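Listed next as structure tokens is one chain, alone, in the form predicted on its own.
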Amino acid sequence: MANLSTTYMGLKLKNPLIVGSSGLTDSLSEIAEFEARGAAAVVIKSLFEEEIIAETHDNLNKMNASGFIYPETMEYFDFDRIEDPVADYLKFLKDAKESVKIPVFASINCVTANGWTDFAKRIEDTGVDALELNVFSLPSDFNRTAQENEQVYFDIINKVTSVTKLPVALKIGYYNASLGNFIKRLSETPVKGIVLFNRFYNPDFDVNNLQFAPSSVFSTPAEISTSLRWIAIMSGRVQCDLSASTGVHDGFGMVKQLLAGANSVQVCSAIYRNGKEHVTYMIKQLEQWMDTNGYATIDEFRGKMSQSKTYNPAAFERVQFMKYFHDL
């Protein structure tokens, strides 16, 4: 039988298949069932930097420096009947580590570096295995420059490992002019891996009543395209392991990820889709790939069809585009 075990920030994983940030991960008895179904590792549901900012009506204030980007996101919070959700998230970090032997995994919603990156230590403190950092940054503010949004990532990476000894990996998403020249400059940071990519709240609008509405939420198969070309360009290119995230739907999506050199795969909507099982579905359906295709391990074929080799991506994909187009 393949040996499916892979490495991923310096943790040992018995397979590439992560349960990534989600409701699905808010309940430790959902978390031990996805153990038992076979999950590597696990991505605790984020917790948002204006959360911890907001631990105590004193640090309110906080929200309204300079470098907070939406103090606009305060107006979501009801403060005479705020719990406390830093307190809460710290105690189920420490649960879900102590009751599941998989690697477990935190995770931030961040837009700044400012007020939070010392509750990373807290974190640590927890005994979790890493820690994931989603940044949320849309360069849609006009008053900041394509620079500032980029050194935004650059302040949380520097903060956030000065404070701890956690592995971190970060979440971006791929709106960037250069985004090749970004990730390969993110990986000589000292994370240890990056996630491509996040998937952001998308608005529709409802013409009847003319509000604001969300789009889909959960993606679909034909999303893995975005995240399989950056990982196959990215690949043997950066300093740090990469995992892909969004449109893995099946084994065979896992396949595609792993071949274009990702070291993980993260999953959510697939198991919003068909329940917990289709974990259990998806590790069988990669075994039975390398098993049918002669590859005892995946160090074996991981990156195989990756675009490293190639000095100029660019022209690899512009080469496709010819191949595949010119005609129809």
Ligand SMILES: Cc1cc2nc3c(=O)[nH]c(=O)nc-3n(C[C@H](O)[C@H](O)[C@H](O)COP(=O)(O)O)c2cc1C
Given for the second form:
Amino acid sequence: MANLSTTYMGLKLKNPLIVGSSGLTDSLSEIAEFEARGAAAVVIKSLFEEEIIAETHDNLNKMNASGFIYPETMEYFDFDRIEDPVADYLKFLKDAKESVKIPVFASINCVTANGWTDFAKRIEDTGVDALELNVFSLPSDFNRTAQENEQVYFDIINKVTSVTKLPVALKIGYYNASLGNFIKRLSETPVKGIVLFNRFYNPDFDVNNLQFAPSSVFSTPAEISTSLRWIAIMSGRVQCDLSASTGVHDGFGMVKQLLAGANSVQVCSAIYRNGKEHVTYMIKQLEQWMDTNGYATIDEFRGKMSQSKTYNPAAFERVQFMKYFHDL
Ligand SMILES: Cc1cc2nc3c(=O)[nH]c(=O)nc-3n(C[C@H](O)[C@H](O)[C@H](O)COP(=O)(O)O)c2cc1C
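Switching forms now, from the form predicted on its own to the form predicted together with this ligand, please provide the structure.
Shown next: the complete complex, the earlier chain at its head.
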């Protein structure tokens, strides 16, 4: 029988299927069920940078009330909102880690490198296995250059990895002027993994009422092509592991990403649509495909269809094939 184990960010996973960061992983009972269904790891739903900063603000207010802090420091933080989701998040991470054997990853959604990055140490103290940083802001500010937008990622990595020993992964989007070069340079930092790609909340129009409407929250299997292309282009050329996210809906989607060179895949929409038992089904499909094709381990076929190994590099590079556009 095939051995499905893989390594991702230095962690040994029993198979490549990780339940991606979402509401799927925000209860202990669901995490335990994912473990029982065979998932190799879970990424907990993200805490937002703003929530961390708001907690810091709350602490500063308390310190200020006791005459403990300079007024200028207070002015720097101008948040009105004071909430305490942070303590809950840290407790949840600790409880989740203690309740299952599979690796548990924390996740922070962030857009700046200011005011929150020390928090990574508190995440490490919960005992979780890794930290995923979902970093993205749409590059729509006309006054910011590509270089300024990119620098934020490097600043975040430098600050976070200076306070924690946890393996850190970056989950990124694909809106970038020079994506291949950017991913390569990110991989040369201390990050241990890059997740390609985050899926965005996209706008749509309701043309009858002239209102904005969100597009579907869930991906379709057809959406696998963007991450498949970029995993295939980047694998073998980066200094860290790659995890595929968006559009992996069945075991064959998982096989495709492994053939492209991924170390793991992250799945959300397919589980939302088909239920937790879909995890077991996907892993079974991978196993059957490996048995049928004579692969005993994942390393025997990982990256076999990556751009660097394929006889047809143009398959990933050409985006406007003459034959498609002429023949139709
Ligand atoms: C309901 C829902 C909630 C999500 N919440 C988060 C989140 O908190 N943090 C994050 O990094 N990604 C979040 N995502 C994005 C998923 O982790 C994933 O990247 C995306 O859904 C694409 O994968 P899929 O095609 O398997 O759904 C969420 C997705 C869904 C559908």
